[in-house]
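The chain that follows stands alone, in the form predicted alone, written as structure tokens.
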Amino acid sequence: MAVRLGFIGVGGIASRHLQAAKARDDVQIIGHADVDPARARAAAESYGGTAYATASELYEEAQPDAVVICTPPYAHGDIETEACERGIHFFVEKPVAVNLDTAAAVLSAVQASGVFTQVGYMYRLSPPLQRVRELLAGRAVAMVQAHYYMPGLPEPVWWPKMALGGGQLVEQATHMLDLGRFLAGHVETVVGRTARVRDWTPPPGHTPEPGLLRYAQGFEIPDTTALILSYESGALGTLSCSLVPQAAWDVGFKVVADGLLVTIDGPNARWAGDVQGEATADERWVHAVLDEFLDAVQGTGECTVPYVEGVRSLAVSIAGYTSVERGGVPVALAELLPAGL
């Protein structure tokens, strides 16, 4: 029987998941909820199903088996909790929330309901990066180094607001922090520093151009961030990220381990040392994280990136900001995570 699948939030990243779900014979897309009625109607016309104004309406009227949640960070919480109360499985895009109180409340609902959950940390399902994880198993990992440099500010109006998006560290660089956890294990402490090195106030007469922005009214977030991470394994890690406008996107990731140096480029990797090699992901790698969720709902697989993993990765970002608030002292993840994690 086909999975009755709904979508909540159908802008941006949702289009990728809509295309992947549409391509499956065992999925029926039955509804789309979005705060923009025109966007919900357009999704319904393109992919089938009915447009709804709210998640609650979709839940009540369409009766989905599962939903894909692609809302902005600040909108998470009630949507997931209500899904749990109704026994609806959910896939949720990262970050799972902008604060740990919201994430902890959802996690409690997930644990009480037993629904399947999956977070869209897609790099974990890349075959080359899974191969890297196998190569690192049993080796002493020394350093996990990542950087995420964006040539400007994304267009969504919530991006420059800390309470709505959580800044680059929560919204975007979380991919790098989660990948570090996937390859090197749990993070024990985080030291963070942030800066705002640029005046983002629009100059008189400025007209924004399409794409990443150079200016934004009411800019509240850091534009430059650096973290030092200590892993439970004894490894160290660094993350530097910035959205100060410059020439181009530049995202990098390296792992130094006993006998091995790994360089990761998106879903692809190469390694050198006592083992030599490289691997490239095929074009469908990006859909694997959703496919795994749908397989689990069908009863033919399991979710390897459940909601709890999203909470743990969010906690690394929050620990960085907490360290900044405390003057740059190390902050232990155990202090911030819900009891039992």
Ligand SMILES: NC(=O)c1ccc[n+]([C@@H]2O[C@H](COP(=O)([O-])OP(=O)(O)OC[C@H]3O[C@@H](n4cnc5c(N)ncnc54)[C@H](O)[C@@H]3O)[C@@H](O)[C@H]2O)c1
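Here the rigid core means the biggest group of C-alpha atoms that line up within 1.5 Å when the two forms are laid on top of each other. Remember, it's a predicted structure, so these values are computed and weren't measured experimentally. Residue numbers count along the first chain shown, from 1. First, how it differs from the form predicted together with the ligand.
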Second form
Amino acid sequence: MAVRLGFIGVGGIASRHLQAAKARDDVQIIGHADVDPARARAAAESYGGTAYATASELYEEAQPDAVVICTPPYAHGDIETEACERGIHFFVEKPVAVNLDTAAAVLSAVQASGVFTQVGYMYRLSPPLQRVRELLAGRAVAMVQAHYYMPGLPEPVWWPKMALGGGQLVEQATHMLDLGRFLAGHVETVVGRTARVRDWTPPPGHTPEPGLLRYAQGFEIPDTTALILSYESGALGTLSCSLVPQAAWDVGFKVVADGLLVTIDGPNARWAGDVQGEATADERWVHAVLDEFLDAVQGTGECTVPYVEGVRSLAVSIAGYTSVERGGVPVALAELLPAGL
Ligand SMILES: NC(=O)c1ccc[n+]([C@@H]2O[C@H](COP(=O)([O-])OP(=O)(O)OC[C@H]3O[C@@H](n4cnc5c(N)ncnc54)[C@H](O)[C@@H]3O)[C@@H](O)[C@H]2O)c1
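The structure above corresponds to the form predicted alone; please provide the structure of the form predicted together with the ligand.
First the chain shown before, then all remaining chains and molecules of the complex.
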């Protein structure tokens, strides 16, 4: 039986998942909900299914088995909770929310319902990075040094608004914070500093260029951030991120472990020490996280990035900004996370 799949929030990233779902012959795309009716209609015309104005209408009228939720960071909570109440499995893009109260409420609903969930932390499913995790197992990890440098501001209008996008740590560098947890385990404390190093106000007569933006009205978020992380294992970590315009994307890691130095560049990795090698991901790596979810819904696999992982990774970002608010003191994850996490 084909999985009856709906989409909620069909803006930028949804097209990646729509194309991947369309390519599977065990999936039937049955509907698209977006508060922007033109987007819902365009998705329905391109991928099949019916356009809806709200997730509730999609749930009620199309009766999906599962949904892919690609709404902006601020638009989470009720969509997921209602899916749980109706027994609908969901894949949700990172970050799972902009605050931990919302994420904790959804987690309770997930746990009460037993639906399958998966969060779009696609780096975890890259075969080279899975190989790195195997190589690190059983070794003492000393340092997890991550960076996320993006040469400008993404176009969605919510991105430079702290209350809507959550800031670069929550919205985007979360990929690297999640990968740090995947490779080195739970984080205990976070120390953070942020800066705004350039003037983002558009100069008179400025016309936005296509792609990443150099200027935005009402830019509210830090453009440069540094964190120091202490892992429960005893490892230390750092994260540097910036969206100050420059030449190139640069996303990756160094991991120093007993007998091994690992360099991660996006989904690819190389390692040297008592074992030596390198691995490059093929172009399908980015789809593995959704494929795993759809396989689980089909009953032929399991979700390895369930909702609770999204809550834990969100907490690392929130701890970073909380530390900044408190003047740079360490913030313990145990203070922020729901009991038992
Ligand atoms: N994993 C990745 O590599 C990756 C890449 C890009 C974006 N993302 C994540 O995907 C999410 C969406 O990003 P985007 O760039 O596609 O944003 P976007 O603004 O382009 O698209 C979001 C869509 O959701 C719709 N929407 C807003 N509120 C809604 C609601 N309540 N119900 C239904 N639809 C609603 C908007 O109208 C819009 O069409 C973000 O959390 C972002 O971090 C992940």
